[in-house]
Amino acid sequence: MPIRRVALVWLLGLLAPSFAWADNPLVVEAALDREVAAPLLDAFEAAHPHIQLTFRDRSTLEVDARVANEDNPPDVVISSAMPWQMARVNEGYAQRLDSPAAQAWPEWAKWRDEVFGFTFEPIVMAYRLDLSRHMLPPKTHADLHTLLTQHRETLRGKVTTYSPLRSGVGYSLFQQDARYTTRFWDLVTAMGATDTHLEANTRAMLEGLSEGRYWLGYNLLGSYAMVWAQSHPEVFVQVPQDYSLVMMRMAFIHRDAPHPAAARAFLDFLLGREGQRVIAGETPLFSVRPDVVGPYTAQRLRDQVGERLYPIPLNASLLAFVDPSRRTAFMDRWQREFHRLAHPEPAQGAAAIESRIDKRSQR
């Protein structure tokens, strides 16, 4: 053989591992901000300068369909609603991940060592400055059902929170609430009665805020709020003091993921002390590892908020949440108590509460 044959042959091969990344481009469904995420994916990359790494933000909605497609499924799922990512991994959408970051991750925060929290997100109040010139913005549960019910026409119009029909996380969250407190029913009552917007996103709320169509906002993402009031100082974050949820954002490998390899390599890199470590000086994700240090760790959060932190477990027990009869009957109930004052006519089953969100969402 030539030498030129050979030594092409020879660089060829040198370069093989290179090739097999570039043809094989790693594809992430997330319901998770892009510009929140930037850090995260950004030492990703550096770190992987082999993978080509295509992420698609998406609803949580969207993103759980996505699971289903099996024409083009994607490499890796990562969302915010978590009986929904639950629900697929138990369905077997999810491959097993072995590796000594899967074997090291806490317990309470994986399940089978298939689907992973990754971080640790408090769920807040928002509120701009117009609203502490009328009263005083609220720190707790109680103190918003007040607020809502003691100036029902300062606020009307002028609250916002997330559409449980809309949102796969506001959905959960509210779930969540009913189990937290016994006054919740009355809550969604006096936000019906208060005319609250309802928002597929925390994005939307944010603006609204911002716009100033909004006063106050209720179960907001805290990693979302916390980097938009940093750049605009007219929105204020108020972690509830009598309890906040903390939600996690959920990973899994698909079990049909094109990329195997890559996906595998961007798990372990959400789970490893890097990416956790970029996670927790660099995003408000809050990083769940306690051997990394930052503003945003879950242990520091801990200490800042105390008992009052109930994270959501990450357990089969978030299967319920979406049991079709069982959302049906919290969606029906929604819609009664949410129109119970704002709108006294008889309740016309949960379809009903999704055409008028359809229509406020259109003014």
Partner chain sequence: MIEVDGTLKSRLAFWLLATVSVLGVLLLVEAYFSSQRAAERAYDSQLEAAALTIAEAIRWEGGQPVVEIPSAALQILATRHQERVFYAVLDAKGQTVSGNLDIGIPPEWRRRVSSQPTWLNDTYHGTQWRLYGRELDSAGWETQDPVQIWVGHTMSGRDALTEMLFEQAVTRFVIMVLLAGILMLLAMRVALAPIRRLRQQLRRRDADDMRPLDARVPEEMREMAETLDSLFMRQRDGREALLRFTADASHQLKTPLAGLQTTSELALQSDSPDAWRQALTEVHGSAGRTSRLASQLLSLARLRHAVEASATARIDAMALLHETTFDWAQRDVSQAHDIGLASLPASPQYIQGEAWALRELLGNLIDNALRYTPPGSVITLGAVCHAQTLELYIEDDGPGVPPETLAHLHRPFERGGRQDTEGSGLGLAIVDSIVRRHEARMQVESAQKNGLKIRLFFPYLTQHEEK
Second form
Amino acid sequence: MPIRRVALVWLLGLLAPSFAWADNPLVVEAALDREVAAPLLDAFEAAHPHIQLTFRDRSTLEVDARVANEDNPPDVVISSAMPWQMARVNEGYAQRLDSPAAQAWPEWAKWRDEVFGFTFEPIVMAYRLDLSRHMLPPKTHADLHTLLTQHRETLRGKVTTYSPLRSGVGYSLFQQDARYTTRFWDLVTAMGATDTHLEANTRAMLEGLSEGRYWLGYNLLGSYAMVWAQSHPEVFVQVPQDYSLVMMRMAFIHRDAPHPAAARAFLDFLLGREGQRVIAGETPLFSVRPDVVGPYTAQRLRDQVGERLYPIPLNASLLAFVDPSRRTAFMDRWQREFHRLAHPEPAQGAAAIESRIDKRSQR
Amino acid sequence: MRLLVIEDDPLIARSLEQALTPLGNTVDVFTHHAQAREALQSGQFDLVLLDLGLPDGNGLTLLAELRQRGDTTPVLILTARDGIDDRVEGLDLGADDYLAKPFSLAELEARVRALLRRSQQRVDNRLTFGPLAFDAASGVATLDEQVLDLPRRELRLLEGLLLHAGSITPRETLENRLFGFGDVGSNALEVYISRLRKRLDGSGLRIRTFRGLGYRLEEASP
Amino acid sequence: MIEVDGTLKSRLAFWLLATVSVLGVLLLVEAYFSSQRAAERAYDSQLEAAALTIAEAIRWEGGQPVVEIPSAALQILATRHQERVFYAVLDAKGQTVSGNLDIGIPPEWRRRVSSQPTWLNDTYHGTQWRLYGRELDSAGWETQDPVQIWVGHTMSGRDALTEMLFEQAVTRFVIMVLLAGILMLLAMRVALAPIRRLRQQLRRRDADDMRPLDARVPEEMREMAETLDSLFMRQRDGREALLRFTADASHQLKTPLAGLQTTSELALQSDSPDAWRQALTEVHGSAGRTSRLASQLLSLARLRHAVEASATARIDAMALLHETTFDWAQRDVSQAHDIGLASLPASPQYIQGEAWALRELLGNLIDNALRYTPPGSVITLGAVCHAQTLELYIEDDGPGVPPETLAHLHRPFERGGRQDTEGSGLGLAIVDSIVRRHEARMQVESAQKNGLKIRLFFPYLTQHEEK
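Switching forms now, from the form predicted alone to the form predicted in complex with the partner chain, please provide the structure.
And the full complex, kicking off with our chain again.
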């Protein structure tokens, strides 16, 4: 690694004079853990030493809010909340990228050449070693439903998943789940019945698992979970065997980017062979490019899991998820189903204290 | 008198020689330009009869050469070409008269005589026609060697007719000669003509009237 | 003088090109707009489909319309070209039930849509949008309030399709023009083939081949072929006239020559000097007539067949008349006659003409008069100024001509019914030719007492021509 790094710096040192954007700042607003993305950012800074990268790791909601901030727009916006990213692009907040890397990017992972899905992150279930002592860990969604139904009292309070209200990613995943099968609502009911804890992000779920508060997590971002599992042997990651959603982190250059050249360089790096190689080799974000080799590539994941990977389609249908009335309807149904078999007394779960109205949906 | 005939047709050439010799002339005949040119350069002639269509060149060229040398020998052009353009060109180049073939020998003789007379007059300043003579220097007219005592106007009239003897003297010419350029009565001239006619009565000469054209002093035909 | 003025091919090509260019521009403009319309129709129908899909998702809950936007509708709206999409569902009061962009729908648009579905173009944040609105009458139990559905998308797909259709149209047009050009070239070859054939036929023709053309020609060339034919016919006629004339002339020449031959032959057989003298006199007279005949024939041929009109000039007819009469008056042949000039107009009278021909004309008239009148006859020439024409006349007091032959005196070898004269019968024919060359008119009539009077009327030289 150090040798490669040195080589890279040396190579870019040679190329440096030809780079016009000397000492250019670059602001990236990202819903992407800095920890996870660190190798990628390091590689970028090494490749473009004159660009001063400011990487702000925020929640998807904050990132989305920053997009519409007219006074201080970011250069690049990265978020895993796909419908919101798509809505922003549809509103015209993105600018087109016409570089060769963008042209070569697979059609299914980009929209309008404005927004690009540059990672390929499977959505997984995670469980604690304790679970397998009591029961057979679930391999499919049906397994999970059966488990929740049969071991309702054992698992009460030990299950966790995303809060659809507080997490854009979670909401999107549930919407997508609901699109694939109506039995999803049975699962929601079952989760409600076990007083499932609703968390705002994967990290919180993983921490809960490690701490022993939770035994089972549903719809975790595989990228984080897999890294976590490597350092926390008590946590196991299961890619669902019936179907596995795949989330893509979407990046676009802001329409009013103050440093568009640097922004284009950053995106080109993300989509380029080098950036994707770092993603495949040094992050668990999984590379989309089929010509990149490494432990974390979409290709390798397909080889392991088979063809049951269902990437969330990167197209206009995502816009439906952020439709306020549709969201309201979905949330209404969620609440209904979640509380169908729950305890009548005010729930101690997070779901109960969530306000019904999400500010984001008010435009 | 010495005449030069340039004519390539032997029949015509012989006729010309035979017709002109009896008039008291020496006639040299040439059938080619080249010879004629040499002869003209070496000898002195009183008249040249020139056929335009010769085998070795155009007669007009020869004429032009002659006049360019300053030779004023009278030239009578003979040609079968009766195109008026040739005639005009020939006269322009300095020919003295022009006769188209076919011609009668009588006409030829008359023309030759007139030309020779003019040539002669240039030499001795005397006008003669048959028995009639007029000395321009002394102003004396004689008929058969007898001095004709004529009034001034009749004398001038006679001189005028003699100048063109054998040809018609245009009426205007005579009127100008007699009366100057003033306006005169139409029969004023006729009065003097008839007086002169009486003088010439029985002399073998007469004055013929050409209506509207003029008068001609001619030999009275028998 | 043949002046080559381009080729038929280039002329046709030029007009073809000009026509194609003008038509082409019109066609391409039309093609562009029709491409645009076609693209519009194609994509408008997608807007319509999306609106219908949304319409199906509208439900009524508690008297209020509720809609869960179907993803499919948005997919349809976005099209293959990944357009940015807009949708809005408005209730009866114009309040947004659901929608994604803040594209305001003005009240007048809502009114228009309430009567019929409408397509509109709109600009939103600097981008062109195509909008479609339709109203939905709900058949609910409680309310029948109408709901308006508005959908829209950006227009890159339309632009791309328009461009593609237009490119196809242009390609088709270019191919068509090329094909038309090739066909035109072929057509020209085929169409010009008759001209080529005619040219080859004319080239192969012998110089003296005056037969009519034997060629198949299209209607358009008929006139030219007929003109050629008539030219050949005129040439043939001319040649035949010439041949006839030559035959007549040689006949005319042969007759006196035969006389010469027999006379001289008889004289040679005789031993009597008197007979020789007699024969020689006849030979001399005949030779004179024959040579005069030959020169007249030459004049006539020259007049009739002169291809180039000699240069005409401004001529004082009075001077010419005087000069010619003067000339003839002193010739030997005139000596037996009384030739005179009537008093002429004092001023010069100008006509346009050829001096040599006019001299020939007057000479022939005088010569004729000399020959057809007995010695001692009075021949008078004169001129009269008329208003439009200048008349030159010649008059004699000879025996005259019978009235019935007056009209065709000018024909060659016509002697006015007389065989006793020395005339050739060509004099008046020559006069006639010259008169016609000068656009003059000849009038032959009997003189006042007896004899013949020939009057020629020449047009004056007009002021215009005088310049």
